[in-house]
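Okay, so here's just one chain, in C-alpha cells, the form predicted alone.
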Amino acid sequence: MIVVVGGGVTGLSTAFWLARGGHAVTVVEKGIVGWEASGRNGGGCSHAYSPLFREEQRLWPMMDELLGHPTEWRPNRIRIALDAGQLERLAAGSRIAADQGFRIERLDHAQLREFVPWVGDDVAGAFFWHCGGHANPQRTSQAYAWAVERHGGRVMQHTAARAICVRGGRAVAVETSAGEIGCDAVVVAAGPHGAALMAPLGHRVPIAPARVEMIVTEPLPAIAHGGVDGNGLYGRQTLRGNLAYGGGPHEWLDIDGEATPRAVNTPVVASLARRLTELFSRLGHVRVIRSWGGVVENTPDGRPILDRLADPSNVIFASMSSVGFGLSPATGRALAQIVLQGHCDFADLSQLRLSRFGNLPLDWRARMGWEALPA
C-alpha cells in the first residue's frame, strides 16, 4: 500500500499514475480534493523553466482521455509585456522554450490585436507560444480523483494526516484522524502542511505559506486563444467567457496545526483588478463578479522540491512552490517512478532535491521579508 498525503493535483496525479499501474494506493486529504491551491489557480500549463516542461507538454493533450473526464484543456499561450522589464523577462522565458524545440512567435501589435482585441496601444511586445495551454483547475482536480478511484485507488476526504510512523528506518504507517493506515511507501504532497509532517522525521523543509487571490469577470465574447498572461498576472478565459486571473503580491501567512486560514478577500484583489485593466485597457467597463483565495507554499528559490529521502528511505516529499497545477501530469508520473524505482527516467530532477537548502539560515523568511504580518 502506498499512502499519498495531500489531495491536491500533485498528490492526486501521483496516485493516478500509481493506481493506473496496478498499485494499491490511498490518498488522505484533510479537506476536499483540490480545495486549496489546486482548484483555485489560473490554470496555466506552460512552465518552460521546469525540467518537467517537455513531459508537461507531451501529456496535457492526452489527459482527458487518460483520466476519462474533461479537464477543459486548451492549447497555446499568448504572453504580453507592457514595459521593457516585462519584455526582457518574457523574451528570456521564450528563448528557454524555443531552445527545447517549441515554436515561439513574436507578435507585432496588429497580430496581437487580432488575437486579443482587448489590448490597448501601450504594449511593449508579445509572444505567441505554440505550446503550453490552460485547463480548468476545479474540473481537473476532480477528474484526477475520479480516475484514481476508477483504477481501484481510494480517496479519503476530511481525513487529516497526523504523523508518519517509522520503524527500522522505514515508514510503516500514516497516523490519520480516521486511524492508522499501514504502508509500504509514503508520498507527502501536503502543500504548506508538509513541513510539519517532515519535522519529526528530522528534516527541515523551508516553505513559506501564502494566500493568493483570483478575480473573475462577467462573461465576454470568446477569443481564439483564451490563455493570455502579462503584467504579472496569470489566468485564462473560461469556456463560458469569464476572465479568471490572479497574481501576486503574496500575503504571507503562518499556519497553526491542521487549520488552514480562511481565504478571505484582501487588498490584493484591488491590485489584480487594476493590473488586469492595464493589461486589457479596452475592458475597463467590465465588472468583476466574484473572487476567491487559496493557500500555496513557496520555497526560498521558488523552485519545487521533489525528493526521495535517505532516511526514512521510503518517504518521498513533494512541494511545487506555486507551480503545481500545470506540471501535475508530469510531476505525478515522475513521483510514481520515484516511488517504484527510486528515480525519474524522463527528466533530471537532481536540482530539485531538499538537500540544496542544507545551509539555509534559520531566519530565512525574515531575511526575505516573507514573514506573516501581525494580526
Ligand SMILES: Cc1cc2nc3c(=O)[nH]c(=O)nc-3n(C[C@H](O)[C@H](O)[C@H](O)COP(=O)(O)OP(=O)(O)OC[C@H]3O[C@@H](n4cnc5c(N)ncnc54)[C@H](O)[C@@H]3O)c2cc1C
The other form holds:
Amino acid sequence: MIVVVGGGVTGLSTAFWLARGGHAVTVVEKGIVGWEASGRNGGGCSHAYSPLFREEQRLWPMMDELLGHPTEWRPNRIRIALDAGQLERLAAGSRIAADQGFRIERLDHAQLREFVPWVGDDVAGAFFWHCGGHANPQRTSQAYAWAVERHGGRVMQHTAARAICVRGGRAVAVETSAGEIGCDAVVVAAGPHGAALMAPLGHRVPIAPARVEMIVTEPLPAIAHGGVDGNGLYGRQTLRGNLAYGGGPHEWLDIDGEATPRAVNTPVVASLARRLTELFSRLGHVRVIRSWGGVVENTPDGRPILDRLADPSNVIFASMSSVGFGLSPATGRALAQIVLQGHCDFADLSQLRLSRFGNLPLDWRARMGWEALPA
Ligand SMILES: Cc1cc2nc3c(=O)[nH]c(=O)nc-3n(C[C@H](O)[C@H](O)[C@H](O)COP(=O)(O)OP(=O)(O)OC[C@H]3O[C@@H](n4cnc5c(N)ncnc54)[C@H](O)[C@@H]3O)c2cc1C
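Could the form predicted in complex with the ligand be shown next, to go alongside the form predicted alone?
What follows is the whole complex; the chain from before opens it.
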C-alpha cells in the first residue's frame, strides 16, 4: 500500500499513475480534493524552465482521455510585453522553450490584435507559443480524484495525516485523524504543510508559504486562444468567457496547524485589476465579479523539490514551489516512478533534490525578505 498525503494535483496525479499501474494506493486529504492551491490557480500549463516541460507538453493533450473526465485543457499561449524590460524577459523565456524544440512565433501588432482584440496600442512585443496551454483547475483536480477511484485507488477526504511512523529506517504507517494506515511507501504532497510532516523525520524543508490571489471578470465573447499572459499577470479565458487572472505580489505567511489562511487582500486585488486593464486597455469598462486567494509554498530558488529520502528510504517528498498545476501530469508520473523504481526515467530530476538546500542558513527567509507580514 502506498499512502499519498495531500489531495492536490501533485498527490492525486501520483496516485492516478500508481493506481493506473495496478498498485494499491490511498490518498489522505485533510479537507476536500483541490480545495487548496490546486483548485484555485491560474490553470497555466507552460513551464519551459522545468526539466518536466517536455513531458508536461506531451501529456496534457491526452489527459481528458486518460482521466475519463474533462479538464478543459486548451493548447497554446500568447505572451505580451508592454515595455522593453518585459520584452527582454519574455524573449529569454521564449528562447528556453524554442531551444527544447517548440515553435515560438513573434507576432506583429496586427497579428496580435487579431488574436487578442482587447489589447491597445501600448504593446512592446508579443509571442505566440505553439506549446503551453491552460486548463480548469477545479475540473482537473476532481478528474484526477475520480480517475484514482476508477482505477481502484482510495481517496479519503476530511482525513488529516498527523505523523509518519518509522520503524527500522522505514515508514511503516501514516497516523491519520481516521486511524493508522499501514504502508509500504509514503508520498508527502501536502503543499505548504509538507515541511511540518517532514520535520519529525529529521528533514528541514525550506519553504515559505505565501498567499496569491485571482480575479475574475464578467464574461466576454470567446477568443480563439484564451491563454494570454503579460504585465506580470497569468491567466486564461474560461469556457464561459470570464477572464481569470492572477500574478502576485506574494504575501508571505506563517502556517500553524492544519488551517490554511486564504482571505483576500483588497490592495492586491486592486493591483491585479489595474494591471489587467493595462494589459487589455480596451477592457477598462469590464467589471471584476469575483476574487479569491490561495496559498502556495516557495523554495529559496523557486524550483520544486521532488525527492526520495535516504532515510526513511520509502518516503518521497514533493513541493511544487508555485508551478505545480501545469506540471502535475508529468510530476505525478515522475513521482510514481520514483516510488516504484527509485528514479524517473524520462527527465533528469537531480537538480530538484532536497539536499541542494543543505547549507542554507537558518534565517534564509529573513535574508530574502520573505518573512510573514505582521497580522
Ligand atoms: C492563485 C494561484 C495561482 C496559481 N497559478 C498557477 C498556474 O497558472 N500554473 C501553475 O502551474 N501553478 C499555479 N499555481 C500553483 C499551483 O496551484 C500549485 O503549485 C499546485 O496546485 C500545488 O499542488 P499540490 O498538490 O502540490 O499542493 P496543494 O494544492 O497545496 O495541495 C496539498 C493538499 O494537501 C492537503 N494537506 C496538507 N496537509 C495535510 C495533512 N497533514 N493531511 C492530509 N492532507 C493534507 C491540503 O489540504 C491540500 O489539499 C497557482 C497557485 C495559486 C494559489
